[in-house]
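Next up: just one chain, as C-alpha cells, the form predicted on its own.
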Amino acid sequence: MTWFYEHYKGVSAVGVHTEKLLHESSSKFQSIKVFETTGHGRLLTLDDMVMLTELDEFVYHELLSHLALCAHPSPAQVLVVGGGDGGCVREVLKHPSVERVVQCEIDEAVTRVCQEFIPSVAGGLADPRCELVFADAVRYVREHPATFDVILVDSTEPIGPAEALFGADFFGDIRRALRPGGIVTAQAESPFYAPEVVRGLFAAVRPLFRHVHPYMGFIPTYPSGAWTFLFASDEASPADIRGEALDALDARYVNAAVATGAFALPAFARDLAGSPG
C-alpha cells in the first residue's frame, strides 16, 4: 500500500491511500491509471491528476447534469462534451424525457478503461440511448447547429486538448448548437486555486448568453474541495429549476434545497464570476 498525491500548481497536494494499481497505460493524449484505494473506492487519474474517485464522483456528475436537465421543460437531445468516464451519461439517463445522449470524448482509451475498471460510473454507456463519439468536441459542436437541448461540458482543466473548451469561440459554437430554450453547464475549476480560470471562463461566456450564473459544490478529492460550475442559457435561469423534479430523482447529492443553495455563492467566488448576486 502507498499514497497517491496530486500536486496542484505547486501550492497544494491531495493524498489518497491506495492499495493496488489496477491499470496503467498511455494513450495518444495522456497517461491513464486506475487504483484500488483504501477509503475512496476506485481512483482514476489522467496525467497524474485526479479525475474521480468512487467515493465522491456523484457530487460532481449530479451537479453538472441535473440542474440543467431540471431547468429545461423537456430535454430530449443531450450532448456531453468530454466526460469519458461516463458519469454524466449515467446521470442524464435518469431523465425519462431524454431520447439520446451523445458523449463526445477525444480519448477513446479513457472510456474503454472506465468501462472495464469503473463500471459503477461507466455502466450507462451501454444504454441504447447513448451514442459514443470519439472526436474533437470543438469540431463536433461546430458541425451540429441547433441539435441539442442541453450541453454538459465535462472537461479536464484547461491544458492540452481541453484548453479550447474554455474559450469564447467554443461557447459561441455551443450557443449555436443549442435548440431554442437550450442550456449549457460546464465545470469551472477551483475558485481558490484557479481563480484566473473562473474569471476567464465567465468573462468569455457572459457576452454570449442572456442568463449566465455561477454555482458551487463540494468535492473532497478535488483541489480545495470547493468547485465552481457555470449555468448559461438565453431563456432558462436557475429560477426555472423544478425542485420537485430534483427531489424525485435517484440522486445522492442534489435536491431542491441543494439547488437553491448552490447558486448562493460566497462573495469572493461571486466576484470572480462577475455576478451581481
Contents of the next structure:
Number of protein chains: 2
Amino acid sequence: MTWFYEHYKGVSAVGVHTEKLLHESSSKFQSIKVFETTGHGRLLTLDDMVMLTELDEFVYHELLSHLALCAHPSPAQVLVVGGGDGGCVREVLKHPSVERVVQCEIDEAVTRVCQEFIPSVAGGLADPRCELVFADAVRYVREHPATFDVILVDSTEPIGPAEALFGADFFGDIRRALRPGGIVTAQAESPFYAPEVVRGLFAAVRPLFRHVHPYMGFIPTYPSGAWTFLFASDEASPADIRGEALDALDARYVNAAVATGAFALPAFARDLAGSPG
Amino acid sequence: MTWFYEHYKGVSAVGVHTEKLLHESSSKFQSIKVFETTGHGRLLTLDDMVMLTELDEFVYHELLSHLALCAHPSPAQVLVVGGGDGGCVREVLKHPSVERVVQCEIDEAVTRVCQEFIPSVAGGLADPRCELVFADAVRYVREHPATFDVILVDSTEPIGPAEALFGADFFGDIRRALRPGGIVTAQAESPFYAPEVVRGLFAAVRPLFRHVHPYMGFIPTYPSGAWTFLFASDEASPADIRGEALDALDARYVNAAVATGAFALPAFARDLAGSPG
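Just the form predicted on its own so far, so send over the form predicted in complex with another copy of the chain.
Once more the chain from above appears, this time first in line as the rest of the complex follows.
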C-alpha cells in the first residue's frame, strides 16, 4: 500500500510501511486508525501518532509494567492510567499476586477498536481480574486514595487530554492513591526530541517521592527510538527490583540485567532527569 | 526544504527534515550528500543511507571508541577501520595515552567532503597523531600483524564494499593485527530490523576471541534507533572498563553507569548475540 509517517515537531519522522487500512474512526477525543503493515504486524495510531505496532509494543509494555511489579514485594491492586490498548493489563496479569487491575482510559473507543483489531495486545482485558473504567483518570486517581500497590501511567503525548498527566498535581494525587510501599511508573517521552518534557516531568515529580529514578528503553516506532520512563516510590528503589522474578517471566525485553541496565542512563539524559534520589 | 527519508528493507523508515542540500557527488564507491537540516545539524548520507547527523553522532562515536579505550590499560596505537567522517578519530584523540591513530578508509572522497562540510566531526583528522590511509581495510589489517592496541570497526552496512567487514576471515585478521591485550569493537546493526546480521556477526566472531560481548546504544537516526556493538578481546572483558576514566571524559553519552548498562541487553537481543564468553 503506502508509507505511514509520523512527523515529529517538523524535525524528525518515523515511517512504517503499511499494507491495508483495517479501521478508521473518530471518537469524541481523537481519530483512531489500525493498519496492517508489511513488517510490523498491526499498527495503531491516534491522531496520526504511532501508539503501538505489534513488532515492538512488547518493549514499552514490559518496561512500564514489570520493573515496578517486581520491585513491590507482592502487588495485589494495580491501576493502569490510560493504556486503552490493553498492553499493560496483559503484562500485569502475568504476576500471580495481582488480584485486580483497573484500566482507567478516557476513550472507550480505543479499547473497543483494539479488542476487535489487535487481540494480541488487548486480549487480557477480558480476564475476570481486569476492571475497565472509561473515565478521566485525573479524577479517578483523586477519588481513590490509598488503593493501589502499583500505578502505571500509560499516557499519550503531553498535548490535549494527556497534558495533565505530566504535572505535579496529578503525581501528588498518584502518591495519595498508592498504598504503603506503592510504586508508580510513567512513560516520559524522548530525551533527544522532547528534552523539555523529560526535564519538566522529573522536576515536577522529584519533590513528591523519596525515590525518583529515570530509566530508558529501545522503542523503534516512537520518535528517536529512545524512550524515557519514570520510577517513583517512597519505599521502593530500583535496587529492590527482584532480578530473578524478571528472569522468571521469560519475557522478550526485561531480564535481571535490564533491571539495572535500564537505569544506567546516557550522560545527557541523566542530566535532563536530575540526580536520582 | 523537504524530508529526507531512509527506507529500510521496505518495512521501516527514518526521516530527517532538511533545509538545504550543501553537497552532492559520486565517488568511485558511492554517492555522497551533505544536507543542512532543521533540527539535526548537518546530515551525511552515503548511497542515500544516513551515516551521521550532528545531533546524534556523539552516541555512535563515543560508544564505539571509549568503552574499548577505557578497557585497555594504556592504548597507544589505534586503528579505525572505515569511519571516513573522522568521528572515531576525534574521540580516540581524547585519550592522552594514544600516540597514533590510523584511519583506514576505502573512500577518500568521504573524508574530504566531511573535512569541508562537517568540521565538528572531521576536525580531529588534522591532528599530528592521526594518520590517514585511503585503502581497503581488509588488506591493510592483514598486512599489519601485532600492531594495534585497539581497533574500532566503523563500517557501513554489510552490503557492497563493507560486506567483508562482517565475516570470520576479517575478524581473524583483526585478532592477528592486535598486540597482546588488544581489543576490538565493531558496529553491529539493529537487532530489531537486521537480526540476521547481529546473529551472523556474533556467530562468526565468538570462536575467535576469549571474550565476546554485545552492547547497545540509542541512535535516533539509524534504523530502529537501537544499535548493537561488538566488544571482543582475548585479555580484556567489559569488567575491565574503568568507569572513572569514562566519567573523566565528561562525555555526552558514556559514563561509569553506561560501562555496565550498555552490556545489559534486552532478552531478545541477548538471544541473537549468543551467550557472552
